[in-house]
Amino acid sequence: MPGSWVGGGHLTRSLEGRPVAEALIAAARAAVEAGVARGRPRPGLASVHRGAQTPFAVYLRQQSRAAERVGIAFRTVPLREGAAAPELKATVRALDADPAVHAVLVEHPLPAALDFLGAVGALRPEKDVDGVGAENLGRLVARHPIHAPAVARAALAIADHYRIPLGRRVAVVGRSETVGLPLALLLLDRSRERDATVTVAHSRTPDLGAALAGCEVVFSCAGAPGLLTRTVVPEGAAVIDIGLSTRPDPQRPGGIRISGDADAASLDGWASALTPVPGGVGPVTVARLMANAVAGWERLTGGPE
């Protein structure tokens, strides 16, 4: 059944992201239309990036299309080639001061010299749309963030949509401050209602199979193609693959091949459910980003309708 989950996993169900994304987009669009009808300014989202000739370009186009559907004024802010950390921080500070901008996204990962976290730290938490600044992450630890990272919330939205039980043994494979750790915190927060027991592992965990043993849901954001096979994933587990890696492939549209952390061929018929890559968490992340932008806009312009 599309809206339910059955363990045991002889048939691996594909957890498609499109219906989840469409529901988020529709709700965000309705909120914008209601707010604008009452005289609020249209929400504005600015995306700061290193230019169109990077793998981020695909994500940038997805953002632009989604913002148009929701009714968000979308602005791209490319950094000049060779820009250093002070210039990035000044750009972010200018956007934070701009009353027409209600949400700011800074491309990541960035080279360490550009100090991504320092730049995002220049934003007030309402405009830190991806929830990765120190204040929002600190609020997440305290269980009351203004924004939580869109990728982590997208993964949970898929689990909720397909009714995958999270009050069980759950694993997060990945420990980045922008995805893995926030996701683990969100899952632990849910434990008050669902009693999840959360294991955090990563690509360098010795004997990953032993670490994941007994876990009924596995979220993976390690960025390691082929990491999850039936030798490490417990039989019947549901796998939500957040990993995203690219490599050149002239036979593919755009000249790149996109891969997740899961070896889909190995897990077929072994896992109970699996998100496709692409087509799983990716479109939901973009939609969740729009929902975050609208929530920030509501807070900055007087609260939700």
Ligand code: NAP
Given for the second form:
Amino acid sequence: MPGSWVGGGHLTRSLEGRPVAEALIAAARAAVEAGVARGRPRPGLASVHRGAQTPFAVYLRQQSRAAERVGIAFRTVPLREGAAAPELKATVRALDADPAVHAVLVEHPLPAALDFLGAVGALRPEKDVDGVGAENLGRLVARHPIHAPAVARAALAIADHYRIPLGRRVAVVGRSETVGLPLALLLLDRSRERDATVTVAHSRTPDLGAALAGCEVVFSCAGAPGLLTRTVVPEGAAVIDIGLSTRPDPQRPGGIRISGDADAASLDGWASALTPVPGGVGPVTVARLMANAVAGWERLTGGPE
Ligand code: NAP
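Since the one above is the form predicted on its own, can you give the form predicted together with the named molecule too?
Expanding to the full complex; the earlier chain stays at the top.
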């Protein structure tokens, strides 16, 4: 496994997302092949977005490639420029009624005026593939979601794949309804694999280092590059970096630099493990989204094989 020794400290394992993503893609593809062979229609995933110029465009290309590998019919649904909340909601409602579409993803974050929660609220929970609508989030609190957010499940899939124990003190940095909060709820799951004792930190946490003290695993979803250094992360903790921030960089392919929340140079030799950005949680989120789409398709077409 890749990693490095620095000054007699820790071997910081690099928790690569690719093997985790490949396993999810292979399982989803097998489920689709089995279902289609027994006469089910091919699964359909629709991704509603504001256009190719948004940061979501990279994610759309990744979705398209993954869907093709799994055997999902993938459709992008661009919103008309200047579209307002009622048009977004009507678009989502039409996809909810379309029998060829089994899963719908709505780009987020969106400007508040577009009423993201109102739009995903127009979906039945089986089609709310990212589990961010009020019904799925409510079901998550009640411990029986139909879908839970792909990014939160992806972060947990990485921890599980690399056998990072979670039944201990764990921190989540970030409390958004779509990432941090669902992740904290999933970590609190009553099971021998989870049962974490969870600290949730946010932008108003007065002393992040004090809040994280004693935590053995840190999940970060703040979208604040460089936030996690060895002055705030406890020595030896495993860090799962969900943050994705972009800034223009003409030196990079595509002209953008992607950063996580972790300062990898500072944590090298200090943390016991760290997910790279890019190449960590990101590819697993796309694969988990496909797995969610296939699970929703199975429910809508008569249950799992
Ligand atoms: P968000 O709605 O902006 O929420 C960010 C959260 O982080 C908020 O709770 C905020 O606190 C907290 N926060 C911000 N700065 C902080 C700081 N300096 N210290 C401590 N907490 C801080 O963002 P989001 O939608 O949850 O997404 C979070 C990150 O995950 C983003 O970078 C996003 O791009 C990334 N993401 C990655 C994937 C993936 O596949 N890897 C998927 C989805 C999202 P307050 O509540 O006090 O404002």
